[in-house]
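One chain comes next, on its own, written out as structure tokens in the form predicted alone.
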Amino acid sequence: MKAITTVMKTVMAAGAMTLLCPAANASEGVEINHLGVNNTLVRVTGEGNYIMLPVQEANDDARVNVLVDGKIAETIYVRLASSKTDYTVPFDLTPYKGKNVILDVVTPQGRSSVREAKEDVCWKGIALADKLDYTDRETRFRPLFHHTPQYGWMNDPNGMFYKDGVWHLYYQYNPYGSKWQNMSWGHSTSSDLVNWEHKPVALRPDGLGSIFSGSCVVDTNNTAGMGKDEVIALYTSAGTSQMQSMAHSSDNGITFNVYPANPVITLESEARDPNMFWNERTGEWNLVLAHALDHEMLFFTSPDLKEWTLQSAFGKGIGAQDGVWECPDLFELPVEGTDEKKWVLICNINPGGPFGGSAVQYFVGDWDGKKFTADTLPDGSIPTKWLDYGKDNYALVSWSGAPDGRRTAIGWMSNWQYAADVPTMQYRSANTLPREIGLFRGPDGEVYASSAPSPELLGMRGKLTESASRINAGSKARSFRLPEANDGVCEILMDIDAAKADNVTLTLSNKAGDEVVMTYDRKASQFSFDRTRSGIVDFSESFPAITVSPTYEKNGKISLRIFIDRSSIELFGNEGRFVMTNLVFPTQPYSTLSVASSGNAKISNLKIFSVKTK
């Protein structure tokens, strides 16, 4: 399949077969043989690069064994349509050109007779196609400047690495529907962290199971014996049990060869999401593995990426313990304004976030190459810290090998409470904007992690549409128009001095009455984000929410940088010292920003920029 480039938004290529519209009657070259009430053979008798499979999301998955010359080549799971077709998805036939291909389908629906089974609309909708049509049919909520899959389901980012000026982003991906299933590694690349080019799926389920999250490194010293500068991936094989497997790539991560001696790590209990890095001080590889149900992280060492030794564990009874621990990361950073360095252990958790569902917690401490020791409070306890105080930043991990010593990270912009129910269908989920992780010491003396927008994001800043060098905010709101272009997508900057005010309220609204209310409470040193009336909120009882973040200041002064996309708002305060990431689904684009205050607040350097597209 030819790669398609995403420039600010996912730019779709025209073709012959529609992905998201109901398919036409089955084309010639497809033969349907019903064997019983739940079993059907679909024979490919004609020519075509793809066979299109009609999907109805309300159904359960059908199991499809792909038989090639009589042998099972792979197994996929598809919610085949019974009463209506929501959209169609492609199965790629090109690897099996010149061979006999049969889809052995076992459907989950109970039927009383074969006649009833034959009435499922999927059988008439299955068709062959030579090309795919990626035309975007969901521009209403499709992000303009966030990475999204062309179609299908996406969750955790994983396996990210930087090499030769290219940022590689892999992600948990379902090519056969917009709900979780068939976990594979989707793949996109970028030279600027804004414009993304879609690549072929990099890793697909195999005999050991689905491909869950993991990490990649560039093996510059050929420690694994696969070749100098080989890209090595470690990931979780999730079959009956979870185990850790290896693959390697000699073409910069486009294609991978699965290590024949997999798995390389096995345990007696569930563990996943291996994250590895080279430790210069000890001259060996270190790895963090989430011991998911035990609510802890396991630490391993290896000389060659193949033989791993368990060294220690961290986490039991520490931090947020209400959900499974997943998607770890471990790295060292300097503390801003000092000569001190500290280690940060990222621990994504689901559920158990501060406002329900999934979230990113972290610990600050020290790492000696074998054991992580968390910093403690004066009473000896280990505090729970959160990297983002919105509801929609999860599975955040960083790129391996980022340039200039940067610790650049990205998350999945959703929440497991409602990710499968958000009001999109052609695709589900986007990534957050890329962020630069840092450390700073707060007013209480504690070391905290900051999360600031990556510098590359300045490159998408467009026309200055509104500005005010200085205004006084009071009880009567001052209003500013958002750009009309691109559905109000924009970037907002401002500085707030609330030393003589109790609070400052920012409201994003539209003519339909939707509104997002953001409030800075000076006395409490808190910032809140209210999306309860933000637009479409009734698809999940967990979606309407008010999230609250500490601002880590005591002087009544904050600076804000707010990114508004078609279905998300990301707010960065005080250069990332507090962050809130929240999805929104307005019934029409937000068009106005209003500023009001209880007391006399000074607003300075207010600027609203449109976002450039190519």
Contents of the next structure:
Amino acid sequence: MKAITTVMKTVMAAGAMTLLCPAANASEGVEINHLGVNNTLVRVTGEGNYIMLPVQEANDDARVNVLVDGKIAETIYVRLASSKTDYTVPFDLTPYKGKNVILDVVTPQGRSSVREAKEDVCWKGIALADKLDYTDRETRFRPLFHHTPQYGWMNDPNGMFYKDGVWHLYYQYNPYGSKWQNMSWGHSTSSDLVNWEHKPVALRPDGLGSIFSGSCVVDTNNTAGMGKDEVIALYTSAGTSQMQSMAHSSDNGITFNVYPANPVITLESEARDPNMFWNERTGEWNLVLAHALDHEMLFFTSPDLKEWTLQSAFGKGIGAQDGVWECPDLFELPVEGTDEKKWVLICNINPGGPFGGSAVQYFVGDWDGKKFTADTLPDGSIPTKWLDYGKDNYALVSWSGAPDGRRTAIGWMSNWQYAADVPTMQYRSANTLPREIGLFRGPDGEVYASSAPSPELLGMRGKLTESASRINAGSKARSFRLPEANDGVCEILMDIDAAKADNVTLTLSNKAGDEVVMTYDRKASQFSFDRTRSGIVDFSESFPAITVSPTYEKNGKISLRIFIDRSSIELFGNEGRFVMTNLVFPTQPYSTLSVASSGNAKISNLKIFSVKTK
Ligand code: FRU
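Condition change, the form predicted alone to the form predicted in complex with beta-D-fructofuranose (FRU):
Entire complex below, previous chain first.
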């Protein structure tokens, strides 16, 4: 064993794919004892706020029991590096200051001898650190104005609530790697839905399991008896089985106390992602729970957020039934231009989306406080509707308590088909832009949900870099430059009148020959998005795709608002009546927008803005 002399004080940046990387061979303050072919004790003997763990993404997880004064305080799963270190992740030692900390590591790759096990590169790389370096080393793809985690893996946004002018966003988070594992609630806050501040992890796995998606409410009337205006979270404890648990926060969602009598809801089959709201009409709490494998949603009521009564179910045999049903939401909205109000039941499903993998399905209907009844078509059937006709908007749910009757929602901008394989490593996944959900009646008489960019996004509009008040687009393409600032990150607006054209094509391209082709097919009232040649597409065979949306108009006129943020394109048509959210990984930033048409289309109010953030 080596004598312990110094402790590394800062973590140095190193290498493009480095996450948080300590100096090589830094192992002072750490004592390693190999106990066998796949069991090692890592004893913290020095001072430091963090112990840095080297990760090799292709490996399986090692199980790490964190022993504090001899008791298991936490169990985490980390893909400890054996032959090469992709990046390192920090384990926070500050809660255990002054105590004896030992990591009891069981590695998955059984070695033939202890001598061989000792060769794993992680043992030399494990080191103490006082500070973390969050320098972004993946600016090529990391979005500028979308929410991303500082490092590590993120999936579903959940538990969102609005209180005292602050938008709280929690998300499914792995603090110990850039693949799904160790599900915890990461936390960020914003006062403008554009600039996000990172907060400490709010909920971590406990004895009942890891912390899957859920929801938060502000208990204004102290129905739960935890205090007036206490923030109450309900989430899925995912251990051997799934059950629903509660936690409450008296500091506006920064820290939570887990309810000692958890779980509050148990069932005999897999159910998750509880989403609750206060029902003014019935004077009680309502909750929707995804009965995942049964492809249905379950509805509960409660007077106090602790005792929940199952009232009904919706979904068996209805809508898309291919995948699991997850992440529900239920809310009421006015139908645009009428006095009518309708309820929307969001049922995220995976797989089974219109272009494969994950997607946001929804139903429009009525809710009486106990039962959801979907509107039917004249033939009595219940239509399947999709909120987004791109491939990369999943687990979309809305904020609880948004002001001014707004129904503001956000999704996870990825797809379970390839989320873990996208070409980023320091962080994996961003959220979609925040959207305002509304209802409108389509030309077929059906009520559909729209999702338009939240008004706050106007605040990040930068310089007008290109504009054309009116152009006639023909077969010869007209080209416009994307802003040079921030590698082409921009917002594009235009109105298209294609009454005298068959189609209009918008192409985003760069000098490397990557291109995204978006086509409005006037006759079919459809809009398509082709990312098959958009850049890096070969990390998953499910990635290259053409997505197609109905445009819900009959007059050949559409107005577009397109947001490009390095590795994502979000297209909002006709104030969010049709929406496409698609990831792209160009080999260099797109620099040009070209517009062409077959026939004679009129393009007006074309504007390209750069983007400013704080
Ligand atoms: C949806 C989901 C949820 C679950 C969470 C786990 O993407 O599968 O149903 O709560 O992810 O991370």
